[in-house]
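Quick heads-up: it's one chain on its own, the form predicted alone, in structure tokens.
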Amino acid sequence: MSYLIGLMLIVIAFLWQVTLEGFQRKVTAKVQRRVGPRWYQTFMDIFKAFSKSSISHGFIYDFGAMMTLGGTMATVVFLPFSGIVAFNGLDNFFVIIYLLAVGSLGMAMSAVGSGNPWASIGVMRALTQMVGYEVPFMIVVFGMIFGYGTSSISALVEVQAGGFLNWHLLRMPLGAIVGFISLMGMLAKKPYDTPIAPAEIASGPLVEYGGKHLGMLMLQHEFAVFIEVGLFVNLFLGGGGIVAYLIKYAAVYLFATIISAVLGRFKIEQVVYHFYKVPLALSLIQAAVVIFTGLGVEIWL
């Protein structure tokens, strides 16, 4: 039962944020003053990619590319949706973080393997990247879970539950600010897209990519936002049922693309630099905030 649960999963990410994923294409058109695809645009783009043929450079380009795909579709069967859990008790923040690192060293494996330059510059910037988002982050997540003594994401959604006032969202306001900031760079919206800066290095890892193994690379791309996001809205909007959670979802995911719109893009020093200011001192504040006063968690203790 709980390997149809994660299939379920897994059909419902692929089809609601390639979904959203054609609207926020749109969105952007709209903003830039451009008319924009059709909603189904992307569908059509997957679809096409897989029908095609692909060059291969080797068996690390190849492996690399199914073990990211692989990686990250199995983070979204661990991840709760609306309440739905695939295997109870592995719902867990660590256990989720660490098969996105998966994912990621699939990637970086892949790109690495095709021989580009171009590819090698983009995942060095990707990690140099995933070192700044990711410390401010962890330190806010380390600080909710210090607070309530679990690293359960169901757990963590369950004692937002009661109305809006129970988010953290207001409960941990800063630790929001830091954990919307960071999703931004996970998202790789501007201004922190500079691992792909088509300007620049001409896409960075996916510039070698083309037919199937740019098909699977962009089915990871929408299954890792699915991930992403869903993390935003369980740790700091309570989660919700079906429809309230698809809703803020997708408040949330427009949103980003709405402010990534308008934003240019920073150079890798300044993005590296922009966390480790303004971002990690509020998830110090926030932090110590909760571990030495319980505000934000202790109606719950």
Contents of the next structure:
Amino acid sequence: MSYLIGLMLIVIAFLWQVTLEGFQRKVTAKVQRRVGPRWYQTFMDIFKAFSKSSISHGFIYDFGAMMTLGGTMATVVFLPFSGIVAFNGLDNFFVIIYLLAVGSLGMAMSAVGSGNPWASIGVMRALTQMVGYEVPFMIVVFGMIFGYGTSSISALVEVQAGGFLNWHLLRMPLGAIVGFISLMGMLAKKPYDTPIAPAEIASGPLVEYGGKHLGMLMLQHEFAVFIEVGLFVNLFLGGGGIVAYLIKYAAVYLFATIISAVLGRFKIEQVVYHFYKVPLALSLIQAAVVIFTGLGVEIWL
Amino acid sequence: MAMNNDFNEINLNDGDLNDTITFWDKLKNVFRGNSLWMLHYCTGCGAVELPPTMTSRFDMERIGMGPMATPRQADVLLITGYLSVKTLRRVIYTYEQMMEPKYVVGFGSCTLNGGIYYDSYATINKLDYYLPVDLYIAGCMPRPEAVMNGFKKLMDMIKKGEATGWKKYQRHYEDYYSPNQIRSLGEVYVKDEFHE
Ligand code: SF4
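Form predicted alone done; form predicted in complex with the partner chain now:
Every component of the complex follows; first up is the chain already shown.
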């Protein structure tokens, strides 16, 4: 039964996120006063990529591509989706963060295995950026975990039940801001899309991928987005029923898109400085408030 | 430089290259025809017409096309204008790095027959001798409307399974494309540092 639920989650993630990706492109186009692609364009792109031939650059390259797709799909199964948990008791924050790292490391391994210098630069930038956004995000979430004494995401969703006044968005506003900025970094949205900069380093880690391999990495990207946005919805917006969850998800994702549609791109050291200035300070303040005063955890309304 | 009458003329359109036979082929061609990623090799004057085609004025993304950064990811290779013999070598490397199925679009009269550079010592005249061109967009330079129209035409050709240049390149590489390339370039030497 757990496996069936897991499979269902993967199918939902694929259909919803790829559809939303189409809308996201449409929204970006509207911001830039274009017409934009059809909403099913991303489906076409992915299936087209799988219908092409592809070549291998060696075992590490193939294995890494499979590892990144598999690791990310496995993570989707563990993330609570509007209260549906495939493996009870394993929906832990740490499980998700560590499984997500399997995907990133597989990507790094595979990209470096292709032997292209742009890929190495892109991977280096991706890992540097990860160091940038993970520290503030982790501090906020650790404050939350310390406050409630549990790291199970279902439990953290549970405490936000009963109306939007209980959401962590309002209980921990500074933390939510930091979480959203870190989310933009995780999604590699516009000011933080340094690792895949197409004009500077020829799309970075993706430089040597073509055909089926590229299709796998595109799928991996969609699943990774589903996890990252889902994590934000669960932790700060209180999950909710299936419809509410999907609406919140779409709102967060499209909001990030609108912000990124009008911004330029940071250099990699600007990304890290940026994350280590305001978001880190805000996250430290938020964690201090939660730990020493209990405001937002024990003391609330 | 090689003159036009040095090239061996053979019938490249022998045999049936149309691949829209089974249901799966048709389905694949629908996907391929609805999503084209292009790699623009901006050598000639034609490059200036591409930014308006790609951005808000004419918005290429509405028909499912987009620019790609590397040859591996791309489906269409755009040759935007004249090609000097020196850049031809790079274009051939680029073309051979692309994943099949791949298509070539020639922009402007320079790729058709040499255009105003027909008697130049440094440029090639007819791109079709060296790479299988699926579609020419005539003009000097074609306007973005003509470019978009050409892409729509290419998409229709792909959906019907008529854009088979990459199969022609496979079938006639030995007896047509390779001798022509060598005749213009001299020896073709590929340096592969990574796998040495
Ligand atoms: S066809 Fe005309 S515009 Fe195009 S490259 Fe040749 S001379 Fe330039």
